[in-house]
Every structure is written in structure tokens, then in C-alpha cells.
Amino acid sequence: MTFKKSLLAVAALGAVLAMPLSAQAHRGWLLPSFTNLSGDSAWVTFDAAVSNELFHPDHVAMRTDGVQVLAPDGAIDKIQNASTGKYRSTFDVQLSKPGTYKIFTAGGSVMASYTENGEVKRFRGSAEDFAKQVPAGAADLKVIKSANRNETFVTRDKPTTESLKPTGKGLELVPVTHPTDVIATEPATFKFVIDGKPAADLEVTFAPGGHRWRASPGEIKVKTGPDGAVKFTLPEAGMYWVNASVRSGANARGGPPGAPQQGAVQALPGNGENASYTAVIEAQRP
């Protein structure tokens, strides 16, 4: 593969890497049967997929090996009775303590192009690896950083806030408004952040379910504010896919493409960064 075409694909994966995922047929999913629960012996079961209708299994199921679960001490749980079948995920959670669980994926990857002796070579890995196998300085470098998590949230008793601190690694969210805690007709607000910073004047959808249903898909999406937050209004009860996406070249702020980029991208060479956030939230009744 010549140099140049090298470059063009690596330009061509960070495009589709970039594209929010609002934009894109496939969505994925972690939906719970409950979000607000009470007693010693509460257990929420969980479908997990890929769609093109929300919350209707009809692509591919989503793999539960990578699928974690943070108590509300902030202690690691895990997940049990899981199968996988064709187009979906199930398994379940114990709510053994009082409090939120976050139930998420989470991952990320770098991809890069790079010369080396004369010859045109290509990364993709982990951050880790990219710092031990690319040689420090290496000629024509172009990295693409991605990052994605894909988070529900599940209370039992009364809601919490210790397993929803962010980790300062990609685009997450900071509740203001609980996310176990939004009720349909009146104001919420969520706060994002990117690499820990405010995420500025980022474009976030809720999209409710229940699509085959509607004469139109309901989609509402609003921006955030300089300090990260978003207000928005759910207007009726029920499941909501929340979405919001950096894209490469561009800064939380919202900068023009080559402007100084924020956090982890900063300890890398070249200058693309792509990031999505994904939630499945639910709208108490009134």
C-alpha cells in the first residue's frame, strides 16, 4: 500500500469514526427492565443491542464480555445470568446495596499511520501499546484517537452519586439532574465534559423509543451551554437513547479544525480525537 493511500484510509476510518452516531442506521443499547427499585431482593434484567429501531432488537446483539457495573459505593459488580442470541443481550444485576449502579461499556483506540525506514506503516491499538510499539518522533505520524461509552443507570432505594463520577477519559456525562430522577413535562439538566473539561456547544439528541409506532422519530436535540450543561424537557414518559459525539478536528469548545485540542489529546502527535457518548435514561411519570 502506497503512502497515500495509506493515509486515505486511515482518514476514512477516523470519518466514520467521527459520524454521531444519531446519523448512523445502528445504534446501541443497554436497557433495563426498571430504573428506580426498592427492597433487599431487587434485580433488574438488562437487554443489550444493536438496531436500527430503538430498543428493538433487530441487527446484532451487542457482547456482554465488555459490559461493567459500578456499585453505588463505586465498588466493582458484575453482571450475571448472561446469554447472548442473535439480535440481542440479556443478563442480570443484583441491587445488593442501597443506591445508583451505573451499568456501561466503555473503550477506546488509536490508529495511526507512520514511516519507518522508507516503508509506510500502520497502528492500531491501545494507547498503552501506541506509546511502546510507535517509535518516539516517527516520520509523516497521523494518529486518530477514539474513545465511546455507552452507560444506563439503575436505583435502588434512594439515588446516589458516587458511581457517577466522570474518569476524565473521553466525553461523559455529570448528572445535575439524577439520570434515575428525570420526570417527563418538567426541566432537567445534564452536564458533559471531555477529558474532564467542559464540553462546549455539543449537540445532544434524545431520541425516545418506540419508533415502528410514531408518525415521526421525536428526536429533541439541543446544545450545551460554555459550562458543558444542557437543559431539556422529555415531553412524555418512557425510554430515551441519549447521544453526543466530538468529532476529529474539532475541539470541545467547538474550535476550528488544527486548533489546540483538549486533554489525551494533547500527549499524543497528529490531530484527530473522535468521542461519543451513548445513555439509555427513562421519564418518570408526573
Second form
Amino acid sequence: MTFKKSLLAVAALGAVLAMPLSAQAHRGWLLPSFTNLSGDSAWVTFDAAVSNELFHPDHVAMRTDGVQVLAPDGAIDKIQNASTGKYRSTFDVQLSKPGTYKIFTAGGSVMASYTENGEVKRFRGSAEDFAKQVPAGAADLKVIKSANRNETFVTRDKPTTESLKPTGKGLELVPVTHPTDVIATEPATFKFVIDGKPAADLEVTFAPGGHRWRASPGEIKVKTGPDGAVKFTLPEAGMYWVNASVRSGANARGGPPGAPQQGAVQALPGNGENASYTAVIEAQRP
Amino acid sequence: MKRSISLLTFAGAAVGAAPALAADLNVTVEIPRMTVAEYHKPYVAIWIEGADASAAGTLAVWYDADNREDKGAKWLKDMRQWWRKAGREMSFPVDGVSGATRAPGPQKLVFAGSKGALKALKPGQYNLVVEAAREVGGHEAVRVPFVWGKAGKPASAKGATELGAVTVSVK
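Hand over the structure of the form predicted together with the partner chain; the form predicted on its own is what we had up.
After this comes the whole thing, all chains and molecules, with the earlier chain placed first.
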């Protein structure tokens, strides 16, 4: 037990020491070969990875089984030729329709605690399972929801916005400037919504690719206004990693789903919500 | 001849209040000769830019329209300023606009004021933009100002890499 405690202390210390780095560590991305294409035989190939440096696959491949495609008309399309290597996955999307495609992963989970027959119970799983497994009106119910989204956009011919409609779940980007129409050195605006409502005072990070050849990461951080809008100007052409996250209310670290609980089951300290958003966009040459 | 004159007169009458624009746009574009290992003739868009930097019409697009795969449309996006402002709104090929790529040397072009984009162009100050993109090469756009609505002296500008001199006159 003492040994375990000291291990924990070391781990905690390690976490503290790692803090300044953690902001730029393990970033997931879906990187398209082109964001603007013309002609009816257009295909785009993608790299998908989780890395420290942008956009160099230096950590682990992103799995492709959760990658979804929304066609310009809002129909569900598919990735093709998927392959996963040690450090990155690749796949293709055929742009058979004109307009903007959204390629994304989206997930969420629910953590909850409640009391049943005087005993504290914990739940961790999907929103669907939560609705099924946790009794409605459970006593002392506390819920921490989390949602994450990672996406990119490619446009064949003229940009469209049907596939970019927010789902109302988690943190999402709403185009003011179309995400495939961002031009280096020209001002652009995105809007962010959390559960469909403006995400005010949200810090949004724009991190340029090509990190390996720069002395500093060159990140740009901008905050959204009360309407959730963020105005930004990307200085140079290239691919950028866009990220924002919100954390509100209580926060509790839970074990992986299905892991046996050790010791007494603890109730969550309160309700809370975590949401993160990531996108890869191109700043085109003027 | 008599027939075309009467047609022109009729066209002039139909325009009504607009000033008679019998003028044509004369353009010379020099495609530079290059000594490179792999040379492809450039894809070129020749278009009109208004005072607010929006596109006011497309005069010519030179590309690989005979390409078997997708009729050369894949390369249209590479004239990227034109593509963003005008090209992506159009459906190719376009009669009187689509054309084959051209060889190095001066290319003399006459765009009739009675046809295409010029027919609807309101008198005023514009830029003629020649935008070139070469496979395995560079991209360059050259802008030459002109006034539409009256005859003017030729104006010209010179590209640095992908284009030579571009001369424009309203005659």
C-alpha cells in the first residue's frame, strides 16, 4: 500500500512536471491531401494519426473504424482503402457529388453515480446505455457528460454548408467563413456552439503544421465573444490544427469501462460536462 | 457584312440607356519560354476583376479540356484566385471561354465587346487578370488596369516567373 501510494505520488509529480508540455501532446488529426478540388473525378486521400508534432505521425495511428463521412447533401458516405500502420492510418474519400464533405469522428460518454438501496452505484458508458441502465429518477444522481469531435472538410467545386450543420451535441464549429475558404493573411470568422448554444469566452488554438522545422510551435490562441464567434487571421498558408475544449462543473477520473472498482464506490462530486473539438483546416495561399 | 452591321445596330438599340460599347478588348499575353526538365504549358485563366476585387467575368480559360479522365477539370482549381471568385460557380466547358493550353511566345487575343462577359460589363475601372498555374511549376497572377466604356491607351504589366508581359487595350 505504501509502495502504491508512493507510486501515485510519483505519478502525480510526473503529471505536474509534464503540465507545460501536455498542451501540445497527443493531438489527433484527420489530414486531407487537398481541401479544394475541381472536377467530377475528384478523390482525396487522408492521413489519420495522434501525434506530438503537427503533422508528423510520431505517436500512434488513429483507428479508422470510427471515421464517418457526411456528403454535401447530408447523406452518409464511406471511407475507402483504409489501412492502419504503426504510426498512422490512411484512407480515401471519393467526392462523387459537388459541395463540401465533412470527415469526422465523434464520440461521447457518460459517467454517473447514484444511490440504490442505500448503496452508491457508478456508471460509465454511452448515453444510450446510460438511459437503459440507470433508473430514471435515481436518488442522488450525479452525471458528468463528455463529448469529443475531430473533423476536417473538403470541397469539390463550390462550398456548401449542409454537411456542416451542428448536431447540438458537444462542442461544434459553425461556419461564418467557410472552413475550406480560409485564406492566409485574410481575416476569417468561425463560430463555436456547445450543445447548440453559443460557446462564449472559449479559447481556440490554431496550431500550424510543419512544427518540426520551426523553433517554436507558433500557436495562435484567440477567444470567442459572447456570440461564440472567433475572429482570426492565419499568417501563412498551410494546414492548421484547430482545437478548443470546455470543462464545466464537477470532474472525476473514472476507470476504463468494465474495470473492477477498488475499495468503496465513491459518489461523483457533482454534475459536470467536458467537451472537446478538433479540426484540421487549410489556410490557402492568397 | 450588311447583315452583321444591322445586327450590331439592333443590339445597340436593345441596350437602350447603356452607352454604345462597340469596343473590343485587345490582350496580348506572353507565355515565357522555359528551360526546365519537365515542361507543361501553363493552365491560364483570363478574367475581369472589379474595383471591389470581385470577379466581373471570365474571358478565357486554357486547360486540358480534351483530357480523357475528367476533361481537365481537375486542374481548374489551380488558378486559385479565379477559381474562388468565379470558376467554381461555372460549369465547364464553357463555349467561347474554354480553350486549349498555348505554347510559349506572345499570344494575341481579341475579346469582342458584343460577346460573353464583356457584353454585360458596365462601364468603369477594372483589372484584367491573367492567372497562370503550371504543372510541376509555379503560379502567378498579373493584373493590368483598364477602363471599360471608352477607347484607351494600351496598358501593360509584366510577370516575374510564369508570365511575361501582358498588354491590354480597349479599341
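All values reported here derive from a predicted model rather than from experimental measurement. Numbering follows the first chain given and starts at 1. Superpose the two forms; the largest set of C-alphas matching within 1.5 Å is the rigid core.
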{"property": "C-alpha of residue 114 off by 2 Å or more between these two forms on rigid core", "result": "yes"}
